[in-house]
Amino acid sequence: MQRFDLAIIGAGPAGMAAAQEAATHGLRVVLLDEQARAGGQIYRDVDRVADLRGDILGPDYTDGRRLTAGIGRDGITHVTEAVVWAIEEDFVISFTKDGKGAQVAADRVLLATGALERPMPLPGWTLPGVMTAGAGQILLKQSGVLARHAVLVGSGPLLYLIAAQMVRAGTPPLALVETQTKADLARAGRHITGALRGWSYMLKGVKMLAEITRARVPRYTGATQITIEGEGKAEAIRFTSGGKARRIACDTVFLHHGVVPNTQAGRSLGVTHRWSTEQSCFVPVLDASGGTNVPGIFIAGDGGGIAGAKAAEIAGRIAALRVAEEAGHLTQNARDQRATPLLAALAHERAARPFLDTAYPPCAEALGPADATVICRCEEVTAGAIRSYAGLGCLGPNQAKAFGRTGMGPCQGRYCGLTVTALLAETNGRTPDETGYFRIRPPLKPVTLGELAAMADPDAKVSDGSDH
């Protein structure tokens, strides 16, 4: 079986930067990438799309070409369309590609699996025509497709970015329905020092809001009682804002109230996670270099806590330096000399995050949805059902599987896990850490018997399918 010094899962900013840094110091790296081209979610398909729609998507997106240009160097084997479904003993990594199973092994593993959009279970969110704002952005990035009668709902800077991109594309949203309040902004004031340190983020936000305002896109803040209406598809959104009941007819609704770390792979390996009250989600416990409680396992980027693309890139480089030192390719002194300015830059990139997390909290109605609202879309389990399980003695998500198959569908709990934890914790009067999360086991992603039967020769070299 082909063995590498370092296996990196994910080719977003953290994974690409880590691969380049590690290869610079002589490590043999395999970069396993689920997508057909490098970039991750933030820089999705940037090499192809930048020249087509770069003016719409903006310079923060096209900057991704700087990273994709560096992963074609010697020492990096970039395997595209590789869906990792298991990381097992001795860091043997199983994945599928081109309908066949394959395996590689590594001395160390860096998880750069990024983030997932936080699910926003509201009445009507399962109707056709309702999707996450990130999914809408993917349509724009990859296909140039934009909805013409869309409403953006939720909170957070991503809503402003997508609204601005829609304006530039000539299809502005009908409205922004935002759940954050003036009280949230006032509470964020205690973090103003960090916000000023991260002034570049704040300036970008001001510019995006100016674009949206010039396009005369209506904004409704402090929205509550949000319901998506429709018979067979989304037809309108109803909500209350400013003390008035409102209804906007539309055929597309983009939901977003933040992103959360993708923790599935780390959890399957036994990495310790703790509940973050600041980001209302579980995050892995990491040291300054992205190291975990499992020797040889590192995490970098938004998978270790939400901080954005620039911070992810820096964290990937810091983790790679630590790996290079452990592998004997750098002395501790040399590592420290290179890592010190990176750690300072990382602190700078993270400075504005407490302000943003406080000013744009997740939608309370979606964190504690009404009983009739479906929260597990795979198995069609409602919030009320989860609360009833708690009344029958269910203490945690793993027990909830036995009570009603929650988290046992194709997504394996990725999109309902945090909601299940929150509902059980609230109903039982326990903390999220006491309540826990689903126990994650391989396969991390669905794999067919045909793919297993077509497992490649373990001694065969993995093909570098990168497109540089």
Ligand SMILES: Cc1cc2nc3c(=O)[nH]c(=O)nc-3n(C[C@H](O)[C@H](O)[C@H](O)COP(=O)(O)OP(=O)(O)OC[C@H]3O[C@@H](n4cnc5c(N)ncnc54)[C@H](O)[C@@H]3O)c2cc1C
Given for the second form:
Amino acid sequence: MQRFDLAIIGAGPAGMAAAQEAATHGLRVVLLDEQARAGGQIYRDVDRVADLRGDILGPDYTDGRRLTAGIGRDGITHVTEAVVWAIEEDFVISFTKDGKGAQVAADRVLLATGALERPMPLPGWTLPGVMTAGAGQILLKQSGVLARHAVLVGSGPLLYLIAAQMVRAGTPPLALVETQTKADLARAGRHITGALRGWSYMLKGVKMLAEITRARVPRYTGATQITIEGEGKAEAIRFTSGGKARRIACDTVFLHHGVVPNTQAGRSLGVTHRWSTEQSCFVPVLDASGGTNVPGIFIAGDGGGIAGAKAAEIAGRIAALRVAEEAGHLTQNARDQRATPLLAALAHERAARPFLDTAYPPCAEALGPADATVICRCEEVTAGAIRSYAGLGCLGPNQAKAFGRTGMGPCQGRYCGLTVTALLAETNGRTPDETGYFRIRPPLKPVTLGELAAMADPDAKVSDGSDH
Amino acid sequence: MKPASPFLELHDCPRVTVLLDGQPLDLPEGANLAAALLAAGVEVFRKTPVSGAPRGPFCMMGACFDCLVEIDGVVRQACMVEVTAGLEVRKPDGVGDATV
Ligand SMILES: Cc1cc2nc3c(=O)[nH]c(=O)nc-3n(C[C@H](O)[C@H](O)[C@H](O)COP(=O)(O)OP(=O)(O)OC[C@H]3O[C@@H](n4cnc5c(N)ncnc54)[C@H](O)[C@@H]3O)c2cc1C
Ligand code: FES
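Let's see the other form, the form predicted together with this ligand, since the form predicted alone is already up.
Everything in the complex follows now, all chains and molecules, and the chain you saw is the first one.
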């Protein structure tokens, strides 16, 4: 089996920057990502798409070419369309590519698996036509496909970004139904100095809002009692805003109230996670350079706590420097010299977060959904069912699996895990940390018998599936 | 003719023929299959094995598994597959259907 100094899972900004930094210091790096091209979520498909739709997606998108250009160098084997489903002892990494299982090994592993949309269980959210706002953006980025009659629902800067991109593409959303309130913004005022340090983000936010307003997209804030209606597909959204009940007919609903770390791989390796009250989600416990409690396992980027693409890139470099030192490619002095300015830049990038997290909190109705709302999309378990498990003495998500099949479907709790923890914690009067999270075991993604049977020869070399 | 779709495509691309439940559809070659099916007016991709409820793509990033379709007998995420000529796609029809 081919062995590398460092395996990086995820070719977003964190993973690409880390690969480049590590290779610069002479490490042999394998960079695995399930996407067909490098870029991660923010820079998805940037090499192919920048020329086609760069004007719609904006300079923060096309900037990604800087990073994709950096991974086409010696020392980096970029394996595309590699779905990683297990990382096991001695860091043997199993993945599926082209319908076949394959493995590589590495001395150290950097998890740069990014973020997922925060689950937003509202009545009707399982209907066809209801998608995450991130999904709407992926349709636009990757495929140039746009929703003609969409309503954007939720809160946060990404909601405005997507709305602005839809405006530029000539299909503005029918409306923005926003869940944050004026009181949230007032509370966020406490963090204004931090926000001012990240002033360029604030400025971008103001510009996006101006674009949305100029296109006369109606904005309803402080929305509550949100319900998506439809027979077999989304047909309308109902909500209350400004004391008035409203209904907007639409074909598509894009939901978003923030992103949360994708913790699946770290959890499967026994990385310790703690509840972050500020971000209302679990985050892995990391040291300053992305090290975890598991020797040899590092985490960088939004998978380590949400801080955005620039922070992800810097954190990727910091982690790579640490790995280079551990592997004996850099002296401690040399590492410190390089890492010190990066650490300062990272602190600066993170400064805007407390303001954003407070100004755009998650939607309360989706954090504690009504009893009848389905919270586990795969197994169709309702919030009421989870509350009833708590009444029967169920304390944690793993025990909940004994009561029903929640979290046991193919998504492995990616879109219900945080809700299950929140509901059990609320009903039992315990903290999310005491309540815990699903135990995650490999396979991280379903593997078919055919893929296992076609497991490539262990001595075969992994091919560099990248375009470069 | 394409059925009316809630989605529109910004660019015209060369198309190839794909079979969806035996019916021919002309989809952009190399496009993301889930995106191409949505743009072709396909709203329901599958029915859930539990209650038979209709589902369509939700995350477009390989995480939710609501876009599962059967391709050449294997259940796969449509949002992780590219359109190629002659692809035979079947919509899993729910209760009792073997999914992953
Ligand atoms: C849908 C979506 C859209 C977003 N759009 C924007 C945006 O436009 N602007 C913005 O500023 N922020 C956006 N974000 C926020 C985003 O998290 C960060 O900006 C940034 O992309 C984080 O970089 P990263 O390197 O940490 O992770 P990502 O960029 O998310 O990269 C992680 C990579 O890991 C890969 N991966 C994960 N698990 C596996 C596995 N098991 N096997 C193989 N590969 C795997 C993924 O395919 C992905 O390419 C978006 C987030 C989401 C979820
Ligand atoms: S749409 Fe979520 S996995 Fe394809």
